[in-house]
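Below, in structure tokens: the form predicted alone, a single chain.
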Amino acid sequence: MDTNPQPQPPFHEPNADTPAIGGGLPVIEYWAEHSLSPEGPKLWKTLFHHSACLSCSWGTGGQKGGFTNEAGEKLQRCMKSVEAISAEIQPPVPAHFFDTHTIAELQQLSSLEADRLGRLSFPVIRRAGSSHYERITWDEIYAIATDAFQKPPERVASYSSGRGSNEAAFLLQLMMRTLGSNNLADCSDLCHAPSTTALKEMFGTNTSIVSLESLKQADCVVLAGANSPYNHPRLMNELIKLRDRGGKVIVINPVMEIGLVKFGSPAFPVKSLIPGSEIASLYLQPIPGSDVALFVGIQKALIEQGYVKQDFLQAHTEDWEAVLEQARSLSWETLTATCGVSRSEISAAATIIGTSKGVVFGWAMGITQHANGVDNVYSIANTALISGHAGRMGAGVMPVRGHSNVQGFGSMGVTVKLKEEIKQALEQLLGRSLNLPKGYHTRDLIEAAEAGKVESLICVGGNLYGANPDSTQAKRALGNINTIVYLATKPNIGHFHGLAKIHTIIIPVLNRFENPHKTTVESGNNFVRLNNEGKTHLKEADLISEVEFLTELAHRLLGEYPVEWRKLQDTRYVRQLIGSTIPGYEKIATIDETQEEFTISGRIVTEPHFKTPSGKAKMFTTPLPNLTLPTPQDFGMDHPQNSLVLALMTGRSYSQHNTVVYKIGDQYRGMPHRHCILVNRLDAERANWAEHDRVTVQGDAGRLDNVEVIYGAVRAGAALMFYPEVNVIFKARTETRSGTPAYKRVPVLVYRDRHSLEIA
């Protein structure tokens, strides 16, 4: 069987201004542009910086050099890097800017425009009723912070994002669960909370059991749902290796995305950068939404190619029987219909899988932002187990992290879901039993304040407002918390538009290369670096790092107990508490004396002996999705002429990091900006829609009018439109074990705009 037949998927067919590679020369020119630029000095000192990435979780940094990774290897600094940091080396904010500008002013910038202000260089409050935010001072704030939280625990939460450090992040769930508090709410909630929990359940870790020199010896990959190319560039090194050593890269996604069949990596610049390098050896195109059907059909496939590893599945896995089973009863005819991939597609893959003598699967937000994420992270764990990739080098389970240090936040217990052994080692350092309330994750968190339930937030960092569906909702939610405390290195349009009812304070402060104190992060795969002290750029700049605001406001509030919290402002002591609490974190706990950056312990599984109860990995069976989309006039269109019901994908574009957007538009899609929806040609003809005609966009909670239609490789039912601008048209469908929002399939009515039939 020809085990390599389509490195370019069914839906092919790009737009005009498609380019044929992904990355390529458009970086160099990017990196040729900043340094020749008044920035470049600043730029180039800390790109050389011994401080982790500040982009994704594939970063590199800390004391190996700015341009190293975990491996030693050199040159691993990506476009992502330096966009990251070009914001972050932006002058300030000027000084009367706040003065002069009105809120409603302010709530009409883009999430580019409200980034470009610059940064953030003094604490500012917009006060009940009051049309601007003002300066405010540091006594001020904090009493206000003090009252606002010595309320009841049950009614003070906390929302975080990746970008601070393991310190900021230990310190907060300390200081929110002293005060009793489980309301822990982060970022993670919103994207790979389907992957801590099933991989939790399956293999009793919540991260990836893959290491960066695993996946080195690997001979495939499976990726799906990710779009590497622009999210963690730097993986896409790694699969170039891989395709150069004879490998064969699985790629999984309802879009083409042109860096996944080629991409032009500045790393390998006499192979790669201008002529690209082949990424897919098949690429596959599912329905949005039908990922469970596609893996199980790969299952499938594999008992029927004999390719089922059985001595591994009895000595190593528990309930592996019923998944097997589940595998062989469905009709192939159920399983191609529901993920529309044919079966001669699926046993392509199946037939790669099994001939290959390792295989890491990796995924994103793609296989997670669905109302059945967790099945859809326990299928490809399934697949891995049958086929016996697991449990040793070269083969595994790998979630590809987005952000550079969402995963340390969880590790450090910024999570309603705290695991035992912290939980066992907090009460012992409190003295007092932890039995505390479930806790609002983030989707519980913006319920509950919608309902009144919360009166007071602090937000270390993220956009709380801009990454959450239905805009309209989140903004109502937010306007009935009495106390908003943002802690921020730059506005964003949450800082706008997520406004307190009584007190929004934004607090600016030092980014990760600009702290007075040594600090941590941990990369997606599970190795921790140790960033150096820096300086701010910025002159006469009122700002403070979060941990000693956090240290500062917790004294404030808690005395000294369970810790001298204003001890802890050296981050040392910090990380001495971390070792004694944190399981695989001990070796911080003498990191400031040995400089030993490290892979935390019990993570990375090389044997087939995994952390659950039984030793066992446990597999779990996987309903088939209901994939059934409204009608026209379930969304109240009585004459559906020139419209069609789609499946529509929200993401990010080229160019952006998690709500932060660094341009317009999307080059490598072909999309010029933000407001355009990218369709199959096949559909648009169908609904008898033009390459450039305006449409309209209607969800369940609201619509967009004026949409650009823009022709590109999706396949057809299917459609993709940017994140957080179309969070306005539709509502939270929650995964109910994971609460993360189905970002992912979004079911919308499109059909052309009243101004495009009038000009008609």
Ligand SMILES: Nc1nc2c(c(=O)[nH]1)N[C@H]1C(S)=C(S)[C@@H](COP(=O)(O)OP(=O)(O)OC[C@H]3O[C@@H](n4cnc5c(=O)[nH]c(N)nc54)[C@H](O)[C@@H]3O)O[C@H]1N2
The other form holds:
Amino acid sequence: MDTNPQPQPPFHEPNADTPAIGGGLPVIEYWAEHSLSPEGPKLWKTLFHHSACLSCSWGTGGQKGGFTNEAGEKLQRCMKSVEAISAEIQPPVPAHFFDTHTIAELQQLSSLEADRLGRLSFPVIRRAGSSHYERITWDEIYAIATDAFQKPPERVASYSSGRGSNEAAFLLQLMMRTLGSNNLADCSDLCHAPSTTALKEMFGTNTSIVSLESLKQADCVVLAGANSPYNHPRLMNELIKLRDRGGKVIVINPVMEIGLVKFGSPAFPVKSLIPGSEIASLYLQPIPGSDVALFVGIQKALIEQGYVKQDFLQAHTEDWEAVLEQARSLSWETLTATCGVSRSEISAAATIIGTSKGVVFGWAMGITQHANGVDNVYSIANTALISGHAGRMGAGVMPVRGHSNVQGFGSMGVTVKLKEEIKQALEQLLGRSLNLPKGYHTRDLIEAAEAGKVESLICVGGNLYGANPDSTQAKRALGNINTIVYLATKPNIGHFHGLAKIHTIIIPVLNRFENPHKTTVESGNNFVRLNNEGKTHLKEADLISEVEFLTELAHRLLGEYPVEWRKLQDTRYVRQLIGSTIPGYEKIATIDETQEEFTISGRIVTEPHFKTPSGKAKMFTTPLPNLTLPTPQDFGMDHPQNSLVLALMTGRSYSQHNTVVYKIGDQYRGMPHRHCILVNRLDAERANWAEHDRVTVQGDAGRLDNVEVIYGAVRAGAALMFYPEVNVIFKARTETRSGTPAYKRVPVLVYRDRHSLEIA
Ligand SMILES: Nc1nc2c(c(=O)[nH]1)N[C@H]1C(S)=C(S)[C@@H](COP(=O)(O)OP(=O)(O)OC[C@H]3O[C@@H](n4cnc5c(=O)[nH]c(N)nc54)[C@H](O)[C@@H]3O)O[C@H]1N2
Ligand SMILES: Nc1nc2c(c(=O)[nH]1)N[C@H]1C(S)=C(S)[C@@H](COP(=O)(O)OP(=O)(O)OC[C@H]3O[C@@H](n4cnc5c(=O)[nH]c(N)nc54)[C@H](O)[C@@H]3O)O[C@H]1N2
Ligand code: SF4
Ligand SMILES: [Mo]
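Having seen the form predicted alone, I'd like the form predicted together with the named molecule now, please.
Next comes the full complex, this chain leading.
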């Protein structure tokens, strides 16, 4: 029997302001508004440019044109892509802007305001003690940067964000490693690193083992911890088509995201757009951070219902006995109490998985951004293996990735965990061994900088300040670094708060559709796309391509060792180097002649033979997480009236791309602005709050006052707020094997603040 101590549903009760479906007409209205605006022609030109979409890793666009996916299907461009392009085709930041605005003023800007300043179009520097950024010459930039990166290799570092190209990524890591530094922090450390870690150990590969073609043959998708209607909208088309062919979708998410219930897709204007298409066949709402218990529960139910594929396990996996034993020995009481989902719901999920022909298991940040993120991924993949859903078409495990080229950065070796094959290829190129120290991933980089161990940092894109937990610590840490060089297309809050001790330089770069040379990127489905050359709309601008800056800097630092760096400004040569160093990327060496975009070899697994040394998938037992929350007293609250301790999930609103906010409200969750907390009505009533009351949300690093209470379809005991603003309130608790922070289970004390008490 269930001993679920959590309040029972309704967890699906949205507030009155939310629409009945995700997607739908507002998407078309957005398209119309932007494509008919004065920027319309520029927008269309970019949409038709032969380059991959800037936004997410689903990877639309490329050589077949801006609207095509790798299966050649048309109409595969969503409004997120328009949102991203609109920000890139903004006018430049005015020429005298930085002269007339002090750093203190710039620090007052919100993320949205910083982005709206426009495109960066000339390089600037902020010198120690100065109250302003000022223009700087290229000669001085190279002089400062060359000096900075000649420091001892363990004291220099890079950070990168997956918007750049494979070519820039390859050059970055080659430069850093030639210098002798392995400090290659990357945004994936904050993102899918637990997936990479777990998949490597289980399947011998770092990425999805499912192709788009294979996904199209599945008759069930399990989607855990992914808000795809917001963040990977074209994945929704695949789910709609799967439901149309009689397949089932199991959604696992503490929040009932409206677009995962019903989604109106513009790709099917008549059938889906206005009425909406049903997405979830079954919607499970676990306690945040408890997915291991839920998946072990599914495994237990698969055993009980006789769906375990014993022959498959015996022939193609290792250590399966311990995983089955774990599921058998844990009681239903323990499992349901840990995850807060009933036995009957868990059993229903197991029946669907057990009776489906091909199941693809997809997941995103709701799974990885936890103190046990790696175990979460193990538990999903264990479930796939137990039920025989891996190693063939139409089945397998599919992390749904982040940035549009984040996976490419990993493939190119921008990681502290360099693949042995790449290491050997680099050693050959360098003519020396490459036994570098461990290297700082993103969290280690912040800690090391705080401890004064980092002198120079180059950031190829991203917002290191805004993306990290504990913004105060991030600011302090960056302030301990002597020189920071930011390469960026647009200003962000990190440029204003993440100031170095002596020199902070911002270098304006060309984006993917503006580079004077071809580049490539890799989608989350392991598909490599070729981006054509382009032009920037910025007039009289002094921009540079990432490739040109990196090769020039490397040339000044390293001369012609181990390559003629300046020659690599012609990216064809970089692609040849990539082809001979990066496993699976052989075809890139000739892509300039063939124009053939390709699936990276050795990644997609359609036979039950895995890339591990034994050829078998290795399984791991998954301890249940300890989800005990602190008490109000732990937060220093002696008289906990009208207060609650909640498990706060932090993530994205509908209109933002990571730390960059495009619009303040989130219409699909009924959150009118960014200073809201989404809670269950039952919790609010328990604490004596009414909807729209103002509360204080306190974490272990700070607090936010005057936060508006919004009722939503979030399970009781949990809540949701938006980053980057919320990052100021909590310290990093990281997953030890991957270094990823637990952004999705932040213990917070929420109480009615003085403001609302006064009103009452
Ligand atoms: N438009 C747009 N597209 C994007 C991005 C963007 O910001 N904007 N960002 C890109 C990047 S870098 C990334 S990593 C991806 C992010 O894509 P997502 O992972 O979809 O993004 P999040 O907003 O972090 O949402 C995570 C979901 O996990 C759920 N969740 C939270 N905690 C748990 C839990 O404990 N268990 C389960 N099962 N679910 C949980 C939340 O309710 C939420 O629905 O999107 C990429 N694409
Ligand atoms: N609380 C909380 N924090 C989180 C998360 C969360 O869910 N909750 N998610 C985490 C995740 S998954 C991620 S991936 C990180 C994201 O962290 P980052 O990748 O570091 O941050 P972004 O906001 O994507 O970076 C945006 C900036 O990139 C620059 N940019 C855009 N395009 C280009 C380009 O082509 N070249 C260059 N050089 N620069 C460019 C622009 O200047 C823009 O301002 O945040 C993490 N932080
Ligand atoms: S799904 Fe992702 S890659 Fe495809 S168009 Fe939308 S944002 Fe771009
Ligand atoms: Mo991400």
